[in-house]
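Here you get one chain, nothing else, as structure tokens; it is the form predicted alone.
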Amino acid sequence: MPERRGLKHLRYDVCIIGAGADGLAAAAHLAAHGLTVMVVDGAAATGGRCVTAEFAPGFFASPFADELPAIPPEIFFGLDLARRGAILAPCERLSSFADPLRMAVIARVLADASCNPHKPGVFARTPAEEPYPGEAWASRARAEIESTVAPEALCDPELGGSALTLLQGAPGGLVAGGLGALGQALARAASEAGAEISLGLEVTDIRQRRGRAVAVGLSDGRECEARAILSTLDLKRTFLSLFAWNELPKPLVERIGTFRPAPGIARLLVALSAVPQKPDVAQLRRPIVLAADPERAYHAWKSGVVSERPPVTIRLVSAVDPSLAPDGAAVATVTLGGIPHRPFDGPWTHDKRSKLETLALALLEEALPGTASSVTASELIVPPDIENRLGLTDGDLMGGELSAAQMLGFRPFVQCRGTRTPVVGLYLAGPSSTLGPLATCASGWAAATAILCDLKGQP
């Protein structure tokens, strides 16, 4: 699929910064409905975590995760996905009783995004003022979220409003050809609906006129106009990044600066010159999850280190889809959670990755003995790495620590629901925004929900 790399133009309906599932999705939705959109993304791919990539030679794996929170059914069928090529093998998992409460907000967003807070006029529409679904949650019973909870939403079970954790996003299940045929499936749908896709150019700031957003700076020194402009960067990166510190209320740069980050996750993608054995092959199909303690672990991220017991999750991810391997080989996973971005005695160094290898090259041997033997490979992960490579803030996959005054109408701003925010004309979609942690490219379509909405009048 070509991509174009330079600008045709300098003036658009929209602007999207980043080209992950969100920035796509919301691409495809807004120029299928006749918007000129240009996305903007200083990677050479598409994608953002939605990339597979080759670690060893004959090797390939997710690098970021190994699958997503699952997109909503009428946004995959909508854009098409599964006939542009993304084929998803259902993962196995009990139904969870947060599933509902979780569509519930997913709906309510999508419904708050079509409500026009800023013109009045026949269009307009008055934001519903009752909470949430889910906001007056209480802390379920400890060790509902010690079974439950995953690496990459690791929380305190201890404290107040923890069992927010379990509506993060319930496992989409596994892509074929790993999560980068899902990152081209949503490339295609965006270009083939007419939206333009540059890559390789990086946004160095949004422009304010007036108190409204209306273009952003470009790396090469240009600048391009737009009506409407989505940041699916995280919260701080948006703001504190892409604006001049004098440019914003005190009040909001002062609200940003105390968002608090999720706990860390690090990966060690490993290439096997064999196939673990397992007496139930089916076994070897499933993550598995070894017992941790995830307040002691919580608490030695906020301390600067990493437990010696982290919450964990292993995948053979070449037992579901064996095109990641070479005949007779295999390629494991290992999510380690609670990592901290920056140790307590400082960054990571060789020999800090050398000894959190071996300690996930130890889990991996505790849950599939035999593999030790039979590792030719191996890729290890923290979150610099993410945030150098993603653009996340502290390398925090989550977009913000999963907490009561985090999540849902307090994600991020509680005046702005949805994917609105205080500054007029820019809107927030990805990792940081109310849908961010529940739904694979559901922040994106609401926030071009909203934006047709602004512009258009119409949902």
Given for the second form:
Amino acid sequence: MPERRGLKHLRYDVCIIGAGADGLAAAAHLAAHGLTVMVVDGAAATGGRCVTAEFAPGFFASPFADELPAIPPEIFFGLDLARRGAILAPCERLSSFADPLRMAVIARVLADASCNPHKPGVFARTPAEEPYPGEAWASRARAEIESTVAPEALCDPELGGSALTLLQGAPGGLVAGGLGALGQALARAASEAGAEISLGLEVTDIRQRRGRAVAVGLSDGRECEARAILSTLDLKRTFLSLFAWNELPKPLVERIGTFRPAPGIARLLVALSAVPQKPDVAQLRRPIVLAADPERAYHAWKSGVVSERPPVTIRLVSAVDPSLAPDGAAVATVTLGGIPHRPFDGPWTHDKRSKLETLALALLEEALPGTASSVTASELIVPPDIENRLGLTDGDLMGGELSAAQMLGFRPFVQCRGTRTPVVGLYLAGPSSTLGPLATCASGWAAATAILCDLKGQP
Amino acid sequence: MSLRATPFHARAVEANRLNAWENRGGYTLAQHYGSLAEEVLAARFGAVLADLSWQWRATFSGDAIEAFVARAFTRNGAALEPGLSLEVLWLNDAGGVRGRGHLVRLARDRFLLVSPQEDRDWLFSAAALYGVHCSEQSAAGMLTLIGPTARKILSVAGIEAEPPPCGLVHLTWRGLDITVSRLGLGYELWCDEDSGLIVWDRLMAAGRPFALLPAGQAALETITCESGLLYPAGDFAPSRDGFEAEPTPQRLGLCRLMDRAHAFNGKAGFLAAGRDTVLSGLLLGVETAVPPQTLNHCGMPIGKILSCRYSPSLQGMIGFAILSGSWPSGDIEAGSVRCRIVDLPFLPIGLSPDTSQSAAPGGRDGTGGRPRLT
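Taking the form predicted alone as the starting point, write out the structure of the form predicted together with the partner chain.
Let us now look at the entire complex, which starts with that chain.
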């Protein structure tokens, strides 16, 4: 893990806000091309959601997700992540229906990123833009294509446009040692390429001069100038927290204010004193999805309540990676979809948490009979916990709802599609960007490509 | 030709969901039991159990055994302590590589050779010249257990004895006489033909909480390649003509297995074959395999690609290169394919991410980790 360094000088080519997967991938890409890069993160460790925590003595799990959307192979191989310690298990693919389309969207965003739309001296009329791949899905309902809905991408499957949730990145597989190993591998890639990583340091604001983002203010009172600023925070936190409201055009602020969050998730990390028994060991290695009514769960979430039967994925992570549990014991995770950030009757209280935990344990017992008696410890994580720990607005790991108005060329909104934003010099990666929900590291890679193109004229 | 079954064949039949088989050394073996990638990666998360009974095994014993092994093999086995082994080559008279294997000293006057390639006629004829008695042991069962939880599985199964690296121990395991060794990437368990199924069942039961999977030969090849070892059965064709000087150890990047301090068969041919070479790793920026060809830097040949394959762990194509001289920093080309030279192993097996860092490429100029020729 890179140690916290003091800032040697406060002028860099690129300042990256957030040391998550996208920020670190972008830092590695930019630094490898000779730019001076600083990554700033208020957290004490790199990785963002790529962390592994010891939630009970000897029991480890990744608190926010078991696995992330797959990293495109060319990025994984190019950053040499396996040799830096990120070994990913192959995952059981539920569907590969959307894979070609997802790859086409990634290719489109990368192609757009490598063309500078503001290149001086080019007066040719801009041709009409090709529609984004997959825009035909904007009027289709998910139920027409597939019946199952993962808790992480909950939607009303009967609604037009819900088919776009299928573009959510396919699981990339469990990481040996938990997601923290992936975060560390990315941090190694960035720091070995020459990027500086500064932890425990918040960015307080983004400063503009003559309509261009030119510096960030830091929580220690200093200012860091940069030729390009890349934010990997979510859309609302980037524009509504790091700019004064009167610095941005009112329509822009209003558009960002109406950006809708995705249904939240809750996670229960469970320490088991014994390994559950199943006749077929292979079943224990796979995610167990319990049947639920996604439409009901979606509308319950919109009303601020937890469905009686939310969509659930149960994973015995130690069956694939025994290093997460002591010998003879096991670690299971329960991921529940459609969990409101703020229940209709007020914030999350101890009682509400206890009820949700009881529900999650009952679902675990249903999936793996006999586990109730072997539970020795557990930790529940609800959306406000995610917001506190990761700084994501509303604890929304998806970075915004996957709906027709907020996907493809409309994500996060038309003027901000891809990676460039209406504020010259400011780039957006992370969960709210076009590629955020589609693949891990891809939005950071695309933003780095755009910055290289704009600053150096290199694709 | 009828194919033989190994002592573990009955269990392989039960586990082989896809009915994918291959022939190796005259035996019918599972190519893969389920997903190849899952089996390869299980060796990095938990452990895999694979059948090695197809390997050729022969014992040599007699009064003149030390003189024979010193002469026949490229490293001096006569200096070994009982219970230890050496990885060796044997060459023909002209210096061509006939075979590669592990030479194990079982007792003061008894050696065992384990090799993926059988060379009975050559070695047995040579042994006869020294009055050394030879016999084959290929009917016995041999399993390999590879992965970070392999040691725990053995302990849970009741095998506490730990053989030294490149060594073996004999023991009685709940009524069965077995041998445990560490000659390859993990542990090898040797047993009688009749007790093969019992050994398999005991290990699978002990490995249940430790993510143990059976692995086929395809996964074993990939794991071996990722670990930086040329897979002996597939990466070169041995010289079978007593006077054919090809392939030389230099051409295969196997100079590290040559002990110049002692006289061995084919030494003159080896010395005449030219400068030593270095076996190195290649990361290839393509999605399909590249055939063996010359490696260039700025149009100048610097070596040759030996073989390459897809690595599920690295999610890309990896290969072996034989480098014959020093080269400047920068990208290397194989035809139109850009490559990067890296240290071997690509990914050490059974080590934590922190320790595998030592195999990572070096500084920002991308030149770190390149082997240096001496």
